[in-house]
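Listed next as C-alpha cells is one chain, alone, in the form predicted on its own.
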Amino acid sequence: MSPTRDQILQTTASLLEKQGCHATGLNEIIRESSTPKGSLYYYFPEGKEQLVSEAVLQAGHTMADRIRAHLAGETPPAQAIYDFVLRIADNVEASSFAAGSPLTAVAMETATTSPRINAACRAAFDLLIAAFEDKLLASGLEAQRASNLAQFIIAAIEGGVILSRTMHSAEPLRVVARQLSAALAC
C-alpha cells in the first residue's frame, strides 16, 4: 500500500473515531493527513463513501490484529479479555473520551443510509468477533458457544465505549471488564 494512501486511511479512521462520519469532511481529511487533494481523489475516485468504507475495514483489520496480539499466549480467556478491556478503558480515558472505536459511530450513522459503508462495518465487526472467537476456541470451548460469547464480548465492549464516552468516565468499561471476566470464568 502507498504511504500516502495509508496516511489518508489512518487519518480518516482517527477522525471517524472522534466525530463520526457525517461530521468528517473531505477537506478536513486532506488537511489533517497533510496530503494533496489530488491524492485523495486519485486513491478514492468514488469519493467519501469509498474512503469511509475502506478506512472502516482497515480499522477493523488493525483492531483485530491488536486483539489477537493481546490475547495470544497461554493466559486464560477470562484474564486476557479482562486485561484487554481495561486497556481500552485506559485508552478511552487518556483520549479525554474522544477515542474508543471508529466503528461504532460510523455503524450507527450509516446503518440505513449507506449499504456500502454498512457492509464495511459488518465486515469489520466480523473480524473483531473472529479474533475473540479464536481465543475462545483455542481454550476448548465448543464452536457455537465460542461464537455466541465472541458476539457478546464485542457488544459489551462497544456498549461500554458508548457509555464511557457519554459519561466521561471509564468506569462503564471497567464494569464490562469485570462482568466479562466473571461470565467467562464459568
Contents of the next structure:
Protein chains: 2
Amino acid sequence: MSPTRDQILQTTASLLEKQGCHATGLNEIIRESSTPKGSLYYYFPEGKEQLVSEAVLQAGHTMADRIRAHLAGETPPAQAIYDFVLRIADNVEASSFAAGSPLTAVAMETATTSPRINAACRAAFDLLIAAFEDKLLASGLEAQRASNLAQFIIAAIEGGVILSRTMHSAEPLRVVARQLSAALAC
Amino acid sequence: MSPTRDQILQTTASLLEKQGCHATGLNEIIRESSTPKGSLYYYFPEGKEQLVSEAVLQAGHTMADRIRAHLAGETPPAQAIYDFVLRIADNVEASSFAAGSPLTAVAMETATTSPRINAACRAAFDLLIAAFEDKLLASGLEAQRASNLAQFIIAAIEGGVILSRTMHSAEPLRVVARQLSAALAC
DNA sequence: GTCTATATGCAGATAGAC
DNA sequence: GTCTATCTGCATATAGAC
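Based on the form predicted on its own presented above, generate the structure block for the form predicted in complex with the DNA.
And the full complex, kicking off with our chain again.
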C-alpha cells in the first residue's frame, strides 16, 4: 500500500467528515494532504466518486475496528456502550465540533444521487452495525433482538452527533449515552 | 407574503432534503420551482446563505407544527411517538428514499463552515425538540427528564432517517419506532 | 418584479512532458 | 509517479434594460 495513496484517503475522509462530499474539492484534498497533485488521478483514475467511495469504506473499517476494540472483554453491553458514546462526545468536543461520523453527511447527500457512493455508505454502516450486533450476541441476546438493538444504537449515536455538532455542545451526545444505556437495560 | 418567494423557499427545502446544501445550485432551484429567474436575488439579496438559512428555518417550523398536530390529544407519548415514527418511515419510503429530514445534511455540512446557516439549523432543531418536550411535560414527566427524552427522540429519529435513506429500506426507521416506544415505556 | 446578458472564479478532469 | 498547463462547464453573483 502506497503511503501517498493512504494519505489522500485519510485527508479525504477527514474533509468529508467536516463538510460533506460536494463541499470538498479535489484541490483542497491535495493541499491539505501535502500530496503531489499529479498523484490523485494516478491512484484514483475514476475520479472523485472512486476516491470518496474508497475513503468512506476505509473510514467504516477503521470505525468498526475501534468499536470492536472498545467493546471487547466481559463488560456488559449497556456499560460498554455508555462509555463508548461518552468517548465520542469527548472527541466531537475536542474537534471543536468539526468532526464526528465521517459517513453521515456523505450518506445523506448521495443516498439517491450517486449509486456508487451510496453503496460504500451502506457497506460502511453494515460494518458498524455488525460490530455492535456481535457484542450483543456474545452477551447472550437473541439474534433478532441483537440486530434491532444494534441498528437502534447506531441511529441514536448518529443522531447525537448531528445534534452535538449543530448545537456546538457535547451535551446531546451525553444525553444519548445515558438514555441508550437505560434502554439497553430494559 | 409573496407566493413566488414562498415557492422558492419550498423548492429549496426539498432540494436540501434530497442532496444537501453544496450540491444544490441556485439555477436548479429556479428551474425546479418554475420561478422567474430574476426573482431570486430580488427576494434574497444576500444570496445563497440567506436563502438556505430561511428555507431551513421555515422547514423547522413546518415540521414542528406537524409534530405538535400529531401528538395533540390524550394518547400516551409512547404510543403517539410510535405512530409518528412509523408515518415518517412510510413517507421516506414513498419518496423512494429521496426525502426525510430537510435539516440533517445541511446541519452536518455547515456545522463549522457557515455560522449563519448553522444558527438556522440550531433554531430549527430547538423547535423540533420543544415540540416533543411539551408533549412529554403535558403527560406529567419531570422537566429534566422531558428535556432529555425529547433530545433522545430527535436523535433516534434523525439516525433512523439516515439509515433508512442509505439502506433504501424503511426497516431501520420501523426498528427505531419500536425501540423508542419501548424506551419511553421504561 | 422580472428579464437577459455577463463577470469571475473554481470545479472536475485530461494531456503530455519528464 | 509526479509535474505543469489547460480544457470545459457550471457555480454564485451582478448590471442594467424593461
